[in-house]
Amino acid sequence: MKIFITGGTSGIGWALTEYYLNRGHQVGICGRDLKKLPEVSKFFLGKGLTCFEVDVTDRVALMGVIKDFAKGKLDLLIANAGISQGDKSSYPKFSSAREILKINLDGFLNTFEAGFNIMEKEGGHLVAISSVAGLVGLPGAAAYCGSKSAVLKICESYSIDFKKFGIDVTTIAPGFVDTPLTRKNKHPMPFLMDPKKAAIKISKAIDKKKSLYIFPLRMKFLMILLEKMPRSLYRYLMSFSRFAYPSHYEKGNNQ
C-alpha cells in the first residue's frame, strides 16, 4: 500500500510509520521539523520511507507534498498531526486556543481535502486521529476538547458522505498514549499506553474499516459514562476534578 501520515516524526505518527514500513508498505510522512525523527528513521530512508518538512496549516504546501508522494494513487491517508493543551488552567489562554484549533482542525481539514482530491476517482481510506477528550468538555482543556470533538463529528458525516466515492473514513479516539505531547502533562494519565501497542490497535481498526475506534477499553467505558450522564451532574463532578491539577487555578497569560 501507499500510505501518507501527517505528524509522522514522533509519537503515534512515527509508531504507525514504523509499523507500516516493517510490513513492506511505502510510507510518506510530514512534520514541521524533520530533526524530531528518531535515529532509526535513517534505516528506512530509500527503503520505503519518504519525508517532507511541511506545516499542515499550510494548505497549498501540504496538498503539494501529498500529491507529489501519491503520484495519482494513495491507499491510506492518516491525519495525525496535532498539539495538546499541556498545562491546564481555568484562566483562558486565547492565543494558545487559536493555535490548537488551527493545527488540530484546519490541519485535519487540509489533510482530508488533499486525500479526497486524490481518492475521489479510485477510492481509498481516510483516517483521523482524534481523542477521547473529544467526547466531553474537560476542565482546563476547552480548545483541545473542542478541536477533537469537531474532528469526531466531521468524520461521522464524512463516513456517510464519502461512501459514494468509494472512500472509507475511520476516526481513532485514543486515551493517553506515551508521546512527547503527553509527557508535558502535569496531571494524572490513567491507562497510559505504549505508542507501539497503540499503533497495533489502530492498524487493526483501520484494517477492519471501523468508522470509530475508541481505546483502551477501560478508558472507553469511563469516557462514554461521562458523555452519557446528565450534563449538570457531569459539570458538578468535574468541578471537583480540578483539584487533581495543581496548576489549574494558577493564573496564566490571558492571551
Ligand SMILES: NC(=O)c1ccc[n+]([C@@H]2O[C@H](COP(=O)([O-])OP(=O)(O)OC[C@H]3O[C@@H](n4cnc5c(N)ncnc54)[C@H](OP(=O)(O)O)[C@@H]3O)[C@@H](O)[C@H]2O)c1
Contents of the next structure:
Amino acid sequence: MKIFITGGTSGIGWALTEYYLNRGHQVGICGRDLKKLPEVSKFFLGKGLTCFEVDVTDRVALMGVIKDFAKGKLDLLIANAGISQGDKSSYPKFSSAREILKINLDGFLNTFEAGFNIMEKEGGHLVAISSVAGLVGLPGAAAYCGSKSAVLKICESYSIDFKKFGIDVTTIAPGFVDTPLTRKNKHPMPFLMDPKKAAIKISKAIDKKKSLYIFPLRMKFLMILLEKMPRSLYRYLMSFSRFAYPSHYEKGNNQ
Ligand SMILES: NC(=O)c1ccc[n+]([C@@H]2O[C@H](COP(=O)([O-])OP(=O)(O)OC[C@H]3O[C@@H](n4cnc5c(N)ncnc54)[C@H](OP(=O)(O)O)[C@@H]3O)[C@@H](O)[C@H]2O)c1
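Form predicted together with this ligand structure, per the form predicted on its own context:
Everything in the complex follows now, all chains and molecules, and the chain you saw is the first one.
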C-alpha cells in the first residue's frame, strides 16, 4: 500500500510509520522538523520511507507534498499531526487556543482535502486521529477538546458523504498514549498506553474500516459515561478541585 501520515516524525505517527514500513508498505511522512525523527528512521530511508518537512497549516505546500508522494495513487492517508497545550490552565490563553485550532482543525482539513483530491477517482481510505477528549469539554483544555470534537463530527459526516467516491473514513479516538505530547502533562493519565501497542490497535481498526474507534476499552467506557451523563452532573463532577487546573496565567496575559 501507499500510505501518507502527517506528524509521522514522533509519537503515534512514528509508531504507525514503523508498523507499516515493517510490513513492506511505502510510507510518506511529514512534520515541521525532521530532526525529530528517531535514529532508527535512517534504516528505512530508501527502503520505503520518504520524509517531507512541511507544516500542515500550509495548505498549498502540504497538497504539493502529498501529490508528489502519491503520484496519482494513494491507498491510505492518516491525518495525525496535532498539538495540545502543555500548560493547561483554567485561565484562558486565547493565542494558544488559536494555534491548537489552526493545527488540529485547519491542518486536518488541509490533509483530508489533499487526500480527497487524489482519491476522488480511484477511492481510498482517509483516517483522522481525534481523541477521547473530543467527546466532552474537559476543564483547562477547551481548544484541544473543541478541535478534536470538530474532527469527530466532520469525519462522521464525511464517512457518509465520501462513500459514493469509494473513500472510507475512519476516526480514531485514543485515550492517553505515552508520547512527547503527553509527557508534558502534570496531571494523572489513567490507562496510559505504549505507542507501539496503540499503533497495532489503530491499524486493526483501519483494516476493519471502522468508522469510529475509541480505545482503550476502559477509557472508552469512562468517557462515554461522562459524555452521556446529565450536563449539570458533569459540570458538578468536573468542578472538584482534583480536575481543576491552576489559573496560573496572569490576568491581562491571555492573548
Ligand atoms: N498521545 C496521546 O495521548 C494522544 C491521545 C489522543 C489523541 N492524540 C493525538 O494523536 C496525534 C499525535 O500525537 P502524539 O501524541 O503522537 O504527539 P507527538 O509525539 O507530539 O507528535 C505530533 C506529531 O505531529 C507533528 N506536528 C505537530 N504540528 C504540526 C504541524 N503544524 N505541521 C506538521 N506536523 C506537525 C509533530 O512534528 P513537528 O512538531 O516537528 O511538526 C509530530 O510529528 C495528535 O493529533 C494528538 O492530538 C494523542
